[in-house]
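Just the one chain here, the form predicted alone, laid out as structure tokens.
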Amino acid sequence: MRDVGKLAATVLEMIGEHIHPGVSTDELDQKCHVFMTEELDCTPAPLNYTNSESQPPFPKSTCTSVNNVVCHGIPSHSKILRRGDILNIDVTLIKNGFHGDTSKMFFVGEPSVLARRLVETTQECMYRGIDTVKPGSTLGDIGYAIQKFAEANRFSVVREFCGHGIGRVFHDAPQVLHYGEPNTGMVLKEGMAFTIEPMINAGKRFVRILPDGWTVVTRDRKLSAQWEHTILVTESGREILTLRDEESHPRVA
């Protein structure tokens, strides 16, 4: 898990310099795919992934969610980035049977004041959720910390999608909600691994899924942001398995 987590982080570190006005999300996906498969010798978990028989297989190696896309945006040659856009790239790798799942927000040129505040608040929401993780704390503690900070900043928390257990299985129990009450839900124990990946909206929390069966957008068409890390519960606290070198947050606590 540590190995694949570090590799997943390097994909997000690599792709940043390629994000600029005029590039398509499909071009970014192709660069990530080549890097993941040829440079890192990993399998991109999203490619051909499906949750059910009624859902079409996901056709790309990354999720690229722009502006009002909450999550699971499908890279496309027709989706051209414009100055002022905000973009989430979500990466999950498989290496030696284990998964590493992480995502990062990017600015395409200079963002609006609202967009910057939303993106920075969402990242802080994730960190505040992470900071509650230790043996004996609960899943409700994570959700409460995220919800409290998001709503204090006049943003809303998406409730239809959440973090998840991860390891040999991509999406496993437990569900890690990004809202809740302290001291409720599953008690955390050493050795658990799961993602924390809050989706925070500038407007109301409500979302809808587009006809492609994957792309989730805000109903009011307002901006949404998401950050994600894979977390391990340790004997004394937690370890962020997908932390990037650029981050000041401690990897182990």
Ligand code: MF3
The other form holds:
Amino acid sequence: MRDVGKLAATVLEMIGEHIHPGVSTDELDQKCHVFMTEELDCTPAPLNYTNSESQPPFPKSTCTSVNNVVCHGIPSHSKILRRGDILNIDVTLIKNGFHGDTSKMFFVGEPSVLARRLVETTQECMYRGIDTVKPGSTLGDIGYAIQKFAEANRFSVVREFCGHGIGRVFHDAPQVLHYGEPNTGMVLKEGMAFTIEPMINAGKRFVRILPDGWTVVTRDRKLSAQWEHTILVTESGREILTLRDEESHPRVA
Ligand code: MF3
Ligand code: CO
Ligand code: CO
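Next up, can you give the form predicted together with the named molecule of this protein, since the form predicted alone came first?
All chains and molecules follow, beginning with the one already shown.
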């Protein structure tokens, strides 16, 4: 899990310099695909992934979610990035049977004041959730820390999607909700691995899924942001398995 987590982090480190106005999300996906398969010798977990019989297989290797897209955006040659857009790229790698799942937000040119505040607040929500993790704390502690900081900043927490257990399985139990009450839900134990991946909206929390069966958008068409890390519960606290060099947050606490 540590190995694949570090590899997943390098995909997000690699792709940053390719994000400019005029680039399509499909071009970014192709760059990530080649890097994951040829440089890292990994399998991109999203490609052909499905949760249910009724859902079409996901057709690309990464999720690219722009502006009012909350998550699960499908890379497309017709989705051209413009100055001022905000973009989430979500990568999940499989190496030796284990999964590493992580995402980050990118600015295309200069963001608006609101867009920057939403993106930075959402990252801080993720870190505050991560910082609660230790043996004996609960899933409710994570959700509470995230919800409290988001709502204190007058943003809203998406309820329909959540973090998840991860390991040999991509989306395993438990569900890691990004809202909740302290001292409730599953008690954390050393050796557990799961993601924390808050989706925070600038407007109301409500979402809908487009007819493509994947793309999740805000109902009010306002901006949404998401950040994701894969976390291991350790004896002393937690380790961020997908930490990037650019991050100042401690890997181990
Ligand atoms: N990476 C997403 C997550 O954080 C899941 C993407 S599923 C896909 O759980 F099929 F859309 F790729
Ligand atoms: Co992900
Ligand atoms: Co995930």
